[in-house]
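Taking the form predicted on its own, here's one chain by itself in structure tokens.
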Amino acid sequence: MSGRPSAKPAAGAPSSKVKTLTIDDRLVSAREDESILDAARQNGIQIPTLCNLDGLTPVGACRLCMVEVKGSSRLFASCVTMVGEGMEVVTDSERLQKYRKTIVELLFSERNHVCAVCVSNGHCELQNLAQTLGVTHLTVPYLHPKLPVDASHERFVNDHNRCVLCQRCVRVCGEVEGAHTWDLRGRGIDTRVITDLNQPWGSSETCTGCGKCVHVCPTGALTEKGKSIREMAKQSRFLPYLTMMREDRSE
């Protein structure tokens, strides 16, 4: 292998040379200023995700999205990795099925995701990644942290124990609308997503009430009062559209 994985280059950085590479034994190209995960995608090739969406910029958070390159014996994030001449991917072995189920159980151990009682219950991310990876149940125990629930927004609610901490709103807040309301604090398992350096969300001055933080959120995290589970599906495919419009204006 002569390309070395590496990092995903600043933003606005232009770039049109076209490296050729493997993927599951499937030969393809993709420009060099393009990941590993977008590659992949390209060529009807699945890796599991649960930070990334189209629109936002990758952050490499949650980990799933993990593969295996040929001459390294550590894992890389597909999402965050740009493709490199001669580079070989595997994205599905046994080492890798293994670390997204214990990823996926450590997040439903980690907080308090009672699928039952939750009103995206059939429309979340987290729910059909366990079905797909088939983890059936916990091999690590719940850790029942107590957590709050936002409620003062007129409109929306934030529910602390769906969170996955994606940062998908931090993300589309900041870079799509704008309005910088959300962030995180803490760290490791302390780590909240907050509002106006901590303030309850409805005492924000800075959220705009457009809602495309809680059609972002992969969970029920973020969700619109007095929705029902059939009512709360999320609608995240606006994020290209308004993205392409963005950089269309940018030229």
Given for the second form:
Amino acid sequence: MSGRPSAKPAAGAPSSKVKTLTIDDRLVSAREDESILDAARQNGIQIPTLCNLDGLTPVGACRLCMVEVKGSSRLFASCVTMVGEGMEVVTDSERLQKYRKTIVELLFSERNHVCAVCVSNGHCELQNLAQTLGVTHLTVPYLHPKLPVDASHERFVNDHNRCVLCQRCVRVCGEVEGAHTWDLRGRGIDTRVITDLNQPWGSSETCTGCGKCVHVCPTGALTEKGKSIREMAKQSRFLPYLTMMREDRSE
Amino acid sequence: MSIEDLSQISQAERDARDAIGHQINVCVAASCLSLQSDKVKEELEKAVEAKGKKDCCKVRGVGCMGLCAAGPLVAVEKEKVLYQGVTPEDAPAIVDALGGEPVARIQGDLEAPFFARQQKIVLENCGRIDPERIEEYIAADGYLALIDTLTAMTPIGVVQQVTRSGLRGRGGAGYPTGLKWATVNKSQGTRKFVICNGDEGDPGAFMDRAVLESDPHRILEGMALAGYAVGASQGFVYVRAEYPLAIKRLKLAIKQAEKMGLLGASIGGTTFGFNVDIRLGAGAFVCGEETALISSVEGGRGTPRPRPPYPAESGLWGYPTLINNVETLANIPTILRNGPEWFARIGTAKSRGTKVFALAGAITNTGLIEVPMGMPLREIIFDIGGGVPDGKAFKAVQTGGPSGGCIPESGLDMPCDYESLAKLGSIMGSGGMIVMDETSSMVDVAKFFMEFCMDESCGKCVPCRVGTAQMHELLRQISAGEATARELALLEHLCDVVKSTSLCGLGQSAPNPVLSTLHYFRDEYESKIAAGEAAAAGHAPPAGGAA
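Same protein, different form: I have the form predicted on its own, so give me the form predicted together with its partner chain.
Whole complex next, starting from this chain.
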């Protein structure tokens, strides 16, 4: 994965070694600079994620990709944990299922996710996760925050009610488009994505209008104008290709 | 600056002090200052002048003397007299009493357990030297260890000394300091950095503030020694902006040390150079977490990132970085001066040395103490701390701040060290100790700390961001008697999720106050739940409302 910042300033030397490990009792091999998540995906093992996106620097923020590693009582976020020789990884256990369900519930409780009237209904990663994990109702109370919708941009809409703070928009804008229009303000439960210095998106002087943020957004938080319920399908497949075609972005 | 230069300064300073008959020390650290100790100092100076004792008597400001509850404190040095609760009006009486019978009305007892049972390493100069004069630090053998080490020991030798001392990180987790230094020493990097973590944010903790305000040169010496040991030439002190006096004195100390050649290029005529700069925290508790702190120093949002890589390998701007707490670094000069064996003899087998505690809450002697590791909690709270005031009964002591837990009466005979506190479901943390009496509701205590964690969560990872908010709401409902057994079960489930899945230490430890109060004081939760169940059965709608 080329998007990861290298911990050591490797001079492009193809010296990385290959490690052998087991994921869910399957023997797999991976380069030592690949994450457990990368290795699992290459072998057709799906681990739920929300903040992770191939082509962007992993941040380990959503905590859905946590896995068990034999010999440790701690859990590891598989997107930011590198493979190791002889590692025995379990990606799906009763304990992990329980935690993942609760994390998805917490996300639903945090903002006002009303799928029935959402333009991304049917194309939403959060909705898909809930279905896969069997989250049919919430055990935690809804927080019902009052949040604004920014429709000042001529082509796009930012609906804070559907944001999960995965920071994909922040990363794609900074790392790939190079505009750094998006960032975060506030902290804790009051954190919000912002454009420029918390100015309306439509008046942003840095936004190039490329729309990358809209298409990497996992939910209906960032959408194109003019789309009705169920019409907003995201195209995030462009990203791995785009990053691959760029020569050594780390320089 | 050579050893000879240091001893010359030291001798001159001692001679000047011997020439003065009476030395009156006034505490000018934050706590006493807030009680107008600056006015006291001014009045004392005026009284000395008015009574014509200028030649035989000198008034000076010193750092924290520890017994903050009885401030402002004034000490007459050679006569070993302590005055407490001094007002500016007391100044003439104090000056009159010099050389004679002390003023009994305001005299404190230096033989009391509060003073007699302590053993001071980190605080050895606090309240004894003027923090704004480098000469006084030098006269207290300051910078001796630095010059001596630079001219007689290899960096690896320094690492070995620290390792042999058995010193563990005083910031909370108790990671072996020598091991951390060795890792940074071995890490490959064209540059390396040393960071002093002074982002003391636990409610009720003020150890680092006192050291920075009362003895800033000790930190600079510790950092320079650390820089030499790991191969760094630049250090940063990260201090919270809420400590203006500490920042002011630290700035002054850096200037003084640079002027004397104790910081800067070729220290002590060697090839080793070390600079220290100050970075101010903008008020986020999470910036005490090392990766968030690094991000903040770099100018970014103060949010943690996953480890590994650890800062020792990839820290500030990607370079190997040593991060130590204020108190950890404050131990270093003394360890190198007196030798690791001397240090290792103090404390217990796994927790060597001393620990500074900030006593707060329902305790008679609120203030700052330093005791050998392993002293039973009962001795700290009842003998040194003077117990619970107003004839009330002791209920619990909260150690380790929002990451720690509450320890009930039954745990008080455990020795106070890293392992024992962990066994009791709490942590050493940075050394805050909040004592609670029988009137405290433990559900409210848990709610208070959860509110703190909710406010201070950086918002990056889901379990901490949303989990703390949900847990706080559940605790509010329980406390208000609006919750049923279902809410309590949900609270316990969320504790497990947030503890197991959060990104950094803030989230991972946020449930601790809930878990420890549930463990020791479950009956208090249950009586609140019983009230909630009764209200629900009586068809009184819960105030939270159905979602």
